[in-house]
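Consider the single chain below, provided in structure tokens and representing the form predicted on its own.
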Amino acid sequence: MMQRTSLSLATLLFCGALAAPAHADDAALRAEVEALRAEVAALKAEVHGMHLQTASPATAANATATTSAPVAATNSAAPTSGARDVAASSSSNNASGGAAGSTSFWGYGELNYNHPTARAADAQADLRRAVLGFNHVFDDATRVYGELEWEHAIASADDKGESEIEQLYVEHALGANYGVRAGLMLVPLGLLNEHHEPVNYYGVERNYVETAIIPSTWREGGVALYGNTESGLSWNLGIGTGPNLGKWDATASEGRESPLGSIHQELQLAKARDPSIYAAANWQGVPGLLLGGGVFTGKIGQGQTAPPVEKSRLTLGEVHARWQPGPFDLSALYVRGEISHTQDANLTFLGQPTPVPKEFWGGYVQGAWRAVQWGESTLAPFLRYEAFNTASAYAAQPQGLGAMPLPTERVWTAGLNYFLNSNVVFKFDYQHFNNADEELGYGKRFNLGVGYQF
């Protein structure tokens, strides 16, 4: 072809010159070089273009690497025509495709500001978390996926900060529309676990409903098969490690604030004698819907005798919805848990603060309306109403040896989103909790935010 090309343009040339006496006047024949010149100068365009074409792949897989964007979150918070598909893990939030030995990055994080109106001087400010993550395309079927996060601004023995993989694994199709997961991957329940980037939820700090009672964002390492049909149902099925019981501190309020989040694993060396299962599916059939549920179930003793907690078994079921109806963004959520065997448990913690539950649960509604629109940039007022009870029942004890059921905590959340850009937002908004105590500063609170994401 470029053969073909060299001739076309050594025809043209020599055609101009024997055509050039032929014109009657100097003006003509200026119109006719310049014609020329302009084609000529198009086909050494398309020879250039030839050139790229015949370049090696291993050039192209870079320059694909080096242009590739992240795809944006898909249960976002920030504006959308509508619900946005959402796939069976976060690896569809930010992991975009591309050529084979292609590599791209990206990251997100948040900085917050908390003000208890009782107690100023418990004022505080925190690099909350940034996270880095990245996706090497192995081939058009294989991938890696991994995130890694630090919390608190310093990870060190002598600060509060943490230093985490947050995701680890890798995927491979099986078909066009399901595959399989290995590694450490985040359990698909809620609207928040995976889709936890500041962008994708209203509010300064990540609901409690899906905070202590999903232990967002709760990951566990296994395998796992994912897939969506063309009705718009999505699915993910999984088998892997659990929580562990065995880890549970009487002594320590962790476990009043987060049942779930007092035991998980992390991956961390963990005990996986008794492995855990999980199934989970959304629907989007409905163009601006999302309906969705899923299950956690398994024992969570991983063999352990002291305390007694070998045939201890976590049942955890949630349902979700989400409704965006032009500028309205809609949404509800609710979860229950369940430990059982914990009687013989408890009777080792008498006199503890903080025996194991039996039950808890948690529930929440949402509305936001994305009000002012100018730009790229968008002011979303919101209203959260969430109830939930980290201790709601423990098992049966000999008379005048049990627990008290906690109360139940109340909270409402109102405030504003202000999205700079669909990857860059601002964060205001106060909080009243029912049962939280005055004099400590929790009672009532303000809180300001920024988070980003790219």
Given for the second form:
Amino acid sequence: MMQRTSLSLATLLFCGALAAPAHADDAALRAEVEALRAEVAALKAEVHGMHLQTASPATAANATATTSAPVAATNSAAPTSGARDVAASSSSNNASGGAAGSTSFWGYGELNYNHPTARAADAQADLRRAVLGFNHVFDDATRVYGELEWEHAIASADDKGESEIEQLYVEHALGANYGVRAGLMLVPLGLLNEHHEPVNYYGVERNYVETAIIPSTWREGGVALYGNTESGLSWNLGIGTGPNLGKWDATASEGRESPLGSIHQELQLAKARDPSIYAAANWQGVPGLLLGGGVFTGKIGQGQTAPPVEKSRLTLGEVHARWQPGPFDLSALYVRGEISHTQDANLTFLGQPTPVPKEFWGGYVQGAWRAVQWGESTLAPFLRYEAFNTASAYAAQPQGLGAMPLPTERVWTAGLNYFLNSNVVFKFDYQHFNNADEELGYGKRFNLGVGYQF
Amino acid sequence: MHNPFRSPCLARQIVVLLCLASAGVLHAAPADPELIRLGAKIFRDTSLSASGKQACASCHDPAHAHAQANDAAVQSGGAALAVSGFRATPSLRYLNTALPFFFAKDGTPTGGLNRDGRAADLVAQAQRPFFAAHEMANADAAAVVDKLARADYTEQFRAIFGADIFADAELAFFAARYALAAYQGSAPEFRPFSSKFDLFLARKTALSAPELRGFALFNRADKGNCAACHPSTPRDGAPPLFTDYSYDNLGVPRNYAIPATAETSYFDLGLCGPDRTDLAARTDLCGAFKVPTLRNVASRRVFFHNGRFDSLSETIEFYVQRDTNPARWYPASTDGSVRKFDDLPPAYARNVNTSEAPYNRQQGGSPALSAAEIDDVIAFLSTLTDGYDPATGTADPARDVAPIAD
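And the form predicted in complex with the partner chain, for comparison with the form predicted on its own?
First the chain shown before, then all remaining chains and molecules of the complex.
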């Protein structure tokens, strides 16, 4: 069961902190907003009822971002409103959103270098991912949207790379501002999962909370209803596959690195006895502000009895906020997950390094400052503090045989995003961990990265 | 199961070739119950040996989890049952018959039948015992077939393989091994999963406190670390088999109870020979033997490939004290120092695993498991014995063996 109190507390905290009027009388932002409003209105007039294509290809949240244009820039870490979310939704209205039968392509990629300061021999350079996406419009109401990804440069039986389909769904508009999707979709939780392009976050690596706790890029197969209101609320309700606790590996470290990341199925011959459901909402009614949250729940035993997990249920809840006053870009997120009925399974894992956790959680606060801008370019230093624990509690075991909860990991990340333009970013940062853990790759390190999107 | 002997249009020799090719997939197909029954009879037929007193079942006693029933390090065979063997008899339960020997991606030798993996499948494996001088010691296939043709299941044999099957000795001998493989590969008694531990996994019984403690010690990387080679967690929904079918060199002491060891130049080096010949050049593998399943291990009376130990407690004591107290296990050299790993030529002593727990300790250090902890591990290992009866709390692998109907 979710810890309702802590969730609502966190919500209150965010709302309290942000209750003061957003000083969005930033002239530039207003002008930009006006421009976007005009653009959207023009497009609306021009393309009758093509509500569908005014949405960003990526997400429901972006659908709102474009329809309630005031905060179109909110979803992008990029300093200007020109990040792909917006660029794509406005330009793709011309490029792909127009004629029925048209197809548009997009993509992104990132190359990273990690250098642990204490273990230079483990320094690593990696073509982290290269992604090609497509959006094919069948008619006024219907499109198919897909994202193909290659990780680690080479994927073959003898290489470590992976080739995967991250999203593939058909979307059909049912009305002016709501519709239905079916297929493989990103789970709409957190700030990063749906917006995982490198120009959309600060730091070379995606933050730990949204990789260890929310297993970005987390996707499930199923059906979702999405929509948005004039007041700036976007919502998304889904039902579909969930993780498979039956494949928990108590002997390996993956489950300690990311409990859900180790058991998500990515719609690869997914065990699908037990459906999961989710609900998520984002509110962007005030310029520069985004408030959101969501819950994902479902039985994740998928009927598996070895290990005995058929009764286990996952409940994951999350709240997030992002506020962009003037040149600042502030965000915060808190997420908590629980898995029920883990006692019997863990009894079969006695003494193993990675029993199934009962609870796991994480949260971060991040501040970035678009300190210097010239022409298309922006230099944005940022600071992020994260705390997370992938196994903060285990179900009770016979005396003396239970596993100790893991220590909470606290990570400071300080660095720079240099946006050459809104679609190309160079990154540098330094990360400090309070508990070094070689097996999980936690230890002081600096990172370099380059990313792009188109 | 596809029965190639019923193929009408193919010449016998082609059938034989086809059978050999299909033997590799034998394990996968559920076998014909008639064939399994025939295999069970051949398995128990002592008349098929030179002595007339030895069958597969003599060494692989079904009532003892298809392993040897006695506490001899090695069994004897031959016409007078006087020729000593070289290795302790393994249990035939929970063999991975689907896994011919191969090197895994990281170079780990894996799979195959026999303690050195040299037989690719059950049909190939069944050849040796019929001929080996220290086993059933038949002169050739014709000698075996001659006996098959006079067995009390001969009619059944003909019914399955054709009336004139005995006309071709090679084919008939192959047919016998085919039936044996069907029996070993498909009869439920080889994979009953009927231990207390299996009932525990299915939440049908609880383990006692010592058993649970032993289980945790077995798994813990800083204690027994046994699960590193004898995995104890389900894979893909299948119950654990307590072996990863890999090979390792434990440096087991020489067992002078095996007559062959009287010859100082004799060494059983497992993967690199002498029984196995194709890896002779891989001297880094000399001394490595297959990780056996630990299911039914508590029903054994000798342990390791050379049967060097005759109690489970001594076996586990060896694991944890090999390096902390080597003098207990190995003889002294002339200069008084302990000659560790005395069952390997000195050049191969470095092949012994000395990096992984529990045998990564120093001489004089404290063993990874205390005496009380070893008792707990034994309590746990005893839950792996097949044929557990919750009513009496006892286990007996014989309970899984179905009587053979005619």
